[in-house]
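Let's start with one chain on its own, the form predicted on its own, as structure tokens.
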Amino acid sequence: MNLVLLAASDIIPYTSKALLRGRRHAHVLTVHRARPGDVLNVGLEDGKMGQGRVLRLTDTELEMEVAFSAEPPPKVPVILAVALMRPPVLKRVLQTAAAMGVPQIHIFHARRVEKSFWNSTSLAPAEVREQLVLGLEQAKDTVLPSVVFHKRFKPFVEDALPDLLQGRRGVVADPSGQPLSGEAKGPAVLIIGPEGGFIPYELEKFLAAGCVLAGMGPRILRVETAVTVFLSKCS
């Protein structure tokens, strides 16, 4: 945790103090090994960053004097759209996307996505938020990405995608595509498929929407690896 991300509810009313319990308190206590008087990097959710001076640290609570003055880092100009994946992979992708500064994440269905994945508790708002917060804490950011789920492929590609593509390139990760050049950076919608890849019908729909296929050579990458590699190329 490179930054302690605070919610508005963590601030003690009418003061400049924050009170923490639970995971963040335990991390400061056992990993940072902070003591009263120590200064930590803090940020207010969807707000500014600053510093927090430890006033009191017990086995159950952390109290800090906090001040916020610095703006969070800018987001990258890339929207991430990725087919739903296994819950453990989804957690890693959400953390990575948040850490890399993605402003919007769209999770959609595809033919090679197991329908049972949509019943996972990892899609619950609280679970999604936890992974985003972990990513922001790693990267020292405060602004949570928005996350939208699309349970049907055709409505996503025909109704939602055209709006996302306004003023942006559509880049579909696929081994058949040409490698991205250094000129590929800029506003984009990066689309990544499931572990088994997109079926021909899905690729045709993306091409019909105005997207291009982009590859990284003959190697087949895991979803979480592809997210990191393609984001670095596009942003």
Given for the second form:
2 protein chains.
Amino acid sequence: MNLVLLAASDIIPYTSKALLRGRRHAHVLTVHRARPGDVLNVGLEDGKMGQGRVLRLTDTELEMEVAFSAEPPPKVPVILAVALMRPPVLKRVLQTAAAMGVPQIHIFHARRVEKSFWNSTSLAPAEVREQLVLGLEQAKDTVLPSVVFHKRFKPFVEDALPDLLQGRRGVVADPSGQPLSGEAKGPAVLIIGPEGGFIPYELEKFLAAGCVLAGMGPRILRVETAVTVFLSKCS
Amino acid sequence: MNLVLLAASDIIPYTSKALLRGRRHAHVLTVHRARPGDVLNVGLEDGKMGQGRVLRLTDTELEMEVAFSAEPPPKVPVILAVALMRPPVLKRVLQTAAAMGVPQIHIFHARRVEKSFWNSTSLAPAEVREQLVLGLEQAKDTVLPSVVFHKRFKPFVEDALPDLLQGRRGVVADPSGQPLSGEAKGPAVLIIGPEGGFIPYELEKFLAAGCVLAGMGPRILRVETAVTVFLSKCS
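Can you return the structure of this protein in the form predicted in complex with a further copy of the same chain rather than the form predicted on its own?
Okay, now the whole complex, with that chain kicking things off.
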């Protein structure tokens, strides 16, 4: 936790003090091993970053005097659209995408996605939010990415995707594509399929929507690695 | 498992048949759900890749007729040197580095590495090998990277590193460095510190050895994400 992310509700009304219990309190107590007087990096959710001076740290509560002055770092110009993954992989991808500064994440269905994944509790808003917050706390950012789930492929590719592609290139990760070149940077929608890849029908739909295919050479990477590799090449 | 990696000992002597039990057998049985006659991608450890035709698949054994024809994909020209991490992170880094085609991995001690990490069972050769094999099976490669552990920082930086730097740039990931540019490709030793970063003395030693510092902007990434980002920028 390189930054303690505070929600508006963590601020004691009409004061510049924050009061924390639960995970963040426990982390500051046991990992940071902070003491009264210590100064921690803090950020206000969707707002500025600053410092928090520890006023009181008990077994159950952390009270800080907080002040906010700096803007959070800019987001990358890349929207991430990725086929739904196994729950533990989904968690890591959400966390990593938030840490890398992705402003918008779309999770969609594809033929080779196991249908049961859609019943996972990790899709619940509170679970999603938890992973995003962990990513922001790691990277020192305050602005939560938006996450949209598309349970059916066709409405995603026909209705949602064209809007996302306004002013952005669409890049589909697929072994048949040419490797991304150094000119890959700039506004983009980065589309990554399930572990087994897209089926031909799905690739045709993406091409019809104006996307290009981009490969990464002969190696097949896990989805979470591919997300990081493509994000770092695009941004 | 996009490729079944076979050791020489998996080949039935004087035949072109392989006999598997254990993890790989279970994976082919329950995940691939293969049947006699099916053809799987196989590779011979440190050798060529090819196909295996399933002859027999019982609850305990898999027998395949195997033939090898293709060379494995080339390795990247980057040696990875990374400070020892928490065991679960170490596992993922080993797997990812093997999948991304790193030929040589050095794991070293640094001040902000918890000493207890050095007692972890994940450093045992069989455990390390398991993660490397998983990475190769994912990426379709046959050549195991070498892994060297350096339990003391000074001998690593003073004695081992200069040899590694013969004909290679040394790039140390550090927030104080300039972002890596598009000209970052080519033979390199990529050096990544512990979660808390290097201490000034350690950075001085790397600079004295001829390394440069390279940053990634304002975001602080987890070690495993930083490894993937830097590898994809360098190769």
